[in-house]
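First, one chain by itself: the form predicted alone, in structure tokens.
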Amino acid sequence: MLNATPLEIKPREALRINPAKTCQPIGAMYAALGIHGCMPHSHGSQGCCSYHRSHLTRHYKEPVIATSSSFTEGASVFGGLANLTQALNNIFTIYNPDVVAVHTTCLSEVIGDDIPMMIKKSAEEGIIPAGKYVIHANTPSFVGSHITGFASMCTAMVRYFSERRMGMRNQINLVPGYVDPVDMRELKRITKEMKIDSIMFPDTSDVLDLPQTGVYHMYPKGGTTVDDLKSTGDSMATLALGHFASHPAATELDEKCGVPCAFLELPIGLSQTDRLIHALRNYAGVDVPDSITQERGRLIDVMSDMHQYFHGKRVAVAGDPDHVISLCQFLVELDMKPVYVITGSPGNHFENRVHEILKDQVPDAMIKQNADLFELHQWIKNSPVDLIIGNSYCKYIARAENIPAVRFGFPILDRMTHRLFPTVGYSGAMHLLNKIVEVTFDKRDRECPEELFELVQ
């Protein structure tokens, strides 16, 4: 399909090819997820729904609840006021969630859609019943991408939830990033490893990486609760892990409640993780444990026994940019070169940090946000790598010309691994240098003569 792209690159303004992004509801209804008995709600027509539902469900492979507003042409002029209000009825008489998490599409926000007044007006005709919860954020797709959305859900949960009630407490607040439900497990046990006490917001683990049990759920046991939501206004640090996902949210804790923030970058590899242990054992004043130590020590062995094979190899990078700025400081770390680099999320930050990153052994990478594969595409074909690291769409590419493919952030729609297994903390990165290794020497041996077709690498 691919192979039609052409080799000369012409300047390109209004228009994107296969984006290296999806749309901000996405990313709202998946931050949503994350909160304790808590139903999604799409505030648009029942097609949007339909498709960022199904869209997560390819990813995670578990069914995604949502609920929608259901515009037809009639909200489309009068606004939907009156569709909020019936679906708010419906959903707390039906499904009697805790919390309805609603956000906006771009239809109900061209029509200039008052969410917090609809919310206030529900409230007051007795609609929310007592003890439940409808909180918002402004998410249409026209601007921003699905990190853009997933941060203005969790910056909601901090202005509808968080407060200071009791002092504070001796619990660390984490701000996991758009990473998956296993990422999200695999942060809670180096907390617990550490002995320390932390609330994660969102957490979709227990949530979308379920067992099979024979019993639907529709309100899994996993997820933050409200009266944990509530109670970060009293923890003594919030860690945010990713500035595109996580430093908002943490930016609003800190203005409304007088949390004090580290902005982190998503652990992946060895010295970002090595940081948030690092911020994590200040924070808590603990010491770190030898389990954790051991764990390290496994990573620096094995990038060390592979070192041959990953040395001055190129590599082109796609995907969201905290999980790209992480992975461009890793593949660093194991001298191979992200000559080309990109992500469909808007955002400087993402050119300045990866030139920062890259600026000594990499000073030529092409670096691009807000860009798409197509793109990439065309730098590949004038000049080949080694390696492509990047969701589900970089198969295209990788078939075309022959190179090696590593499944890495949102969406992956053709593989079930992700699921199983965590992309960040020491275990994750042992995780993501098998998969480059495996795919790199299949590659080798597809290819190679007889005669060096060796059983030992």
The other form holds:
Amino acid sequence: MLNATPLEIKPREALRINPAKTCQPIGAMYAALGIHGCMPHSHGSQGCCSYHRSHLTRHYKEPVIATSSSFTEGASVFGGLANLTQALNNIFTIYNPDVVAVHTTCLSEVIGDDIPMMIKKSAEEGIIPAGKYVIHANTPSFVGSHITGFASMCTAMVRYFSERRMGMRNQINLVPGYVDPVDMRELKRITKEMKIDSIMFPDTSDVLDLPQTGVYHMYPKGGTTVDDLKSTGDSMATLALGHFASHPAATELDEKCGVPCAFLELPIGLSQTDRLIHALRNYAGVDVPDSITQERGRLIDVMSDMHQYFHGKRVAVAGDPDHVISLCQFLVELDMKPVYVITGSPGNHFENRVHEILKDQVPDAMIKQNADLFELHQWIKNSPVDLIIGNSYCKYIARAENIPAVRFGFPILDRMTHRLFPTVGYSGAMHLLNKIVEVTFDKRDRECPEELFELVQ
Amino acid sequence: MSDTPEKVPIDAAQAREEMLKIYPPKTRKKRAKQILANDPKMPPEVGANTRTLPGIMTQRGCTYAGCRGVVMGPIYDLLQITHGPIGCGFYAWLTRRNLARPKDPTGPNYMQYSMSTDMQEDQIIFGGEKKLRQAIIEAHEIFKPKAIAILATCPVGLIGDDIHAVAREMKEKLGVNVMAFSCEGYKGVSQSAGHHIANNGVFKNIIGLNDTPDEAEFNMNILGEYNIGGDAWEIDTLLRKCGIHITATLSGDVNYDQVAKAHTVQLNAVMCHRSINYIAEMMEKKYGIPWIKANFIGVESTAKTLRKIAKYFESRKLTDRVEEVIAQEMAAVRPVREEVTARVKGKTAALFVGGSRAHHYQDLFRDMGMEVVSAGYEFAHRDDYEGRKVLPSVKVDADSRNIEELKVEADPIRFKARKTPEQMEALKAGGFSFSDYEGMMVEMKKGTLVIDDISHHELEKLIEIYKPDLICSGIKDKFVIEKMGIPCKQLHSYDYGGPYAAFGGAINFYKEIDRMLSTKIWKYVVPPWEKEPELAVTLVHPAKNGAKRKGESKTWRASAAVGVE
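Having displayed the form predicted alone, please output the structure of the form predicted in complex with its partner chain.
All chains and molecules follow, beginning with the one already shown.
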């Protein structure tokens, strides 16, 4: 397993090995699926669309719809206007969505296709039916990562839809970040529990976590409706969860409609969830219900019950920046030691923020943005860890080095818990704790000397 | 589902009209050439290998996927660097199930690695050759590989990076074989163009580098076999039992050295005609190795292929051995096949996948007495549908013209006809066909529906009209199909099962289809309260909303089979 990976770390400037990120368009596609009745459209050659649909499907195990401009050499030379026009005509005629959300690819970015002009032309030619929308986000694959693409499509939702119409509404906007449908469902449960009217965008619950009913709906009941997206401009505040995935859309909404925003981080773990609850309470002017306080108490109870097993354990963490920042905070709360912390996405904020979180408890932690799993593996080879937390690709390192692995983030291609249990909120934190305990105890029970094999832990 | 009602034959022409109805005129005209009622005696012309219209939800991928993912990917000790932004290299990483078990367990298996130049805006503006050079140097420094391949993604061609010049330069500088593939995603209309580009590259840069043949009496290659789920291992084991040696399987669980001496064999057998016929043709011209079409999917096909190979080698000993092996293997197959056939006979299937599987897997369904009502390829050409006899009449359009056709001549030293002209004639006279593929349509029934590059809409319509018991497709369609209550078998990844090739694989497949068709899951879908009349209950306290219950109160016991009836 990964036996070509040497111990010696040689500097690399050009070669990316085993990336911990992918390209912008998949994030834009995922975000677009969180609009009700939306067909994501990939403006480029059809391989991009195929790769993204396949990978999203492998993670969610649900139908993932999206169309492509199917560029061939001609379009690549002469521009993609004819392709996009024909695509929109086909899409509205055949698949009849409410919204088409166009994102670009490296190909259409390199040739400099002007998407707004193309959309305008289609509108003038009557290709976009009355009451239907075409929105777009530029998502060049050679900038940022899939998180950037997600953020850009969220921002596009604001740019195209949000409007201040009838003064303030007694509602809160939630920008959830690049999290799973079950997390979005959990965030909605929390706001409902607190009796807060909220609009979450995007919202992939009831889109990518559908029940089996024997009936296929191309546009399932979930997703943020256009009406709701429009009304985000009338909300009292926007709570944006995550610097990288959510803050840009909240900023745009503030600039466009003057909706004040709270820049939060993903509510993963105890104190990050506390911050969310606190913000909800303050911005919506509600009391925190007992039920939430009790959930919190149950989390702390498990943390204290199991503390001895977490304390001082060395952990390697890899994943998307917003996820990793909040997870590190949680690991610190558990008195664990995240000694290696990487993200594949670029962004100085990541290193600064993780450093801030770890500086007292793990002063020698190695923290790196724009890093890859190959480098992380080499660090681990040089000085091992007790646990690795990251997406499914980390399991190769876990097997090579015999380290227990907790799957966390995107993509998870070989397990199903991310479809069933949240990682956000107090209940999400309990779920994460449980996973950490399961994998570490399983390893111990499998490998410890028989005399130390214990019934009770 | 034993309660499946008697199937009324469906009129393919009518189904076709139904599928085409919704399309805008231009789209309808185009799709009409790709949806056809079959006539095995006179297959109609399929508008295959043409562009997918923008906005149509297609199964197809791109040229890069065909080159990097399909053909090059499985060569496990060839270090491969994707030149481009990160996505392409990321998605091609460990997503195809071309399993590998390196001959040297301590040696490298680069399939577990994704290497890319992770191109950034700077390189898009100022060119990416410098970064590519540096990436190759770093890869060489870290891994010391035998050989390096560079694979281009969309922007590379557009910004004008000369990856072939970089490859030549690096080959000289590093002293290892460095080769480049111009497999930008936009070239061609599907993965198929990428297969061709990969074939050319492998033929030019690897095959022929080592003239020392493996020592074996009967020595051949399997071409167009990708070891999905371990298929190549099944085939290998079977042939070894017969006494036949495989030098290289292109490309499944294969290393660089095996490919380098692939031209030393006596025979090439082609599994997936679409993706690899180019190499078969070129090896015949340059080295004199004949090729035959093989199919190890389905027991009848496997037996037929084994006999064909034995006949080629013209050895009594081999022929006897092959018969012995077939008899042995069939003894194991027969009981399973009979047991499963009894349950699934007459059930219907539709297959939309790849460039060969939609044809080959029909044999496995035939083995079980199942009916194929509709089939089509994702990226095949006319010859894969209608047979190679149509090749002279295939129009070469602008998209195909983009792909280089190598000019190959007989090697002045190494060309060696494996059979004398007399031997070839004698074999042909005995019904043996070389360099031939009859295509999918001659083996499909009259009136079945052939759909090339099926769209999402057509698939939905097909399910609505035909209500097949099972569909074979890929990951993007799988859950669409299953949401409609129809089980879907993925034929790209085998749903992480397999192997399905040869006799042992057939047993696996029969059992798998039996499992899928007999599962109770689909019967649980409708909840009991939507099937039964509302039951009256006496509430201790009146319902809060004051709702009155219908009917009379009675004792109620959950049926033991609740939900299953």
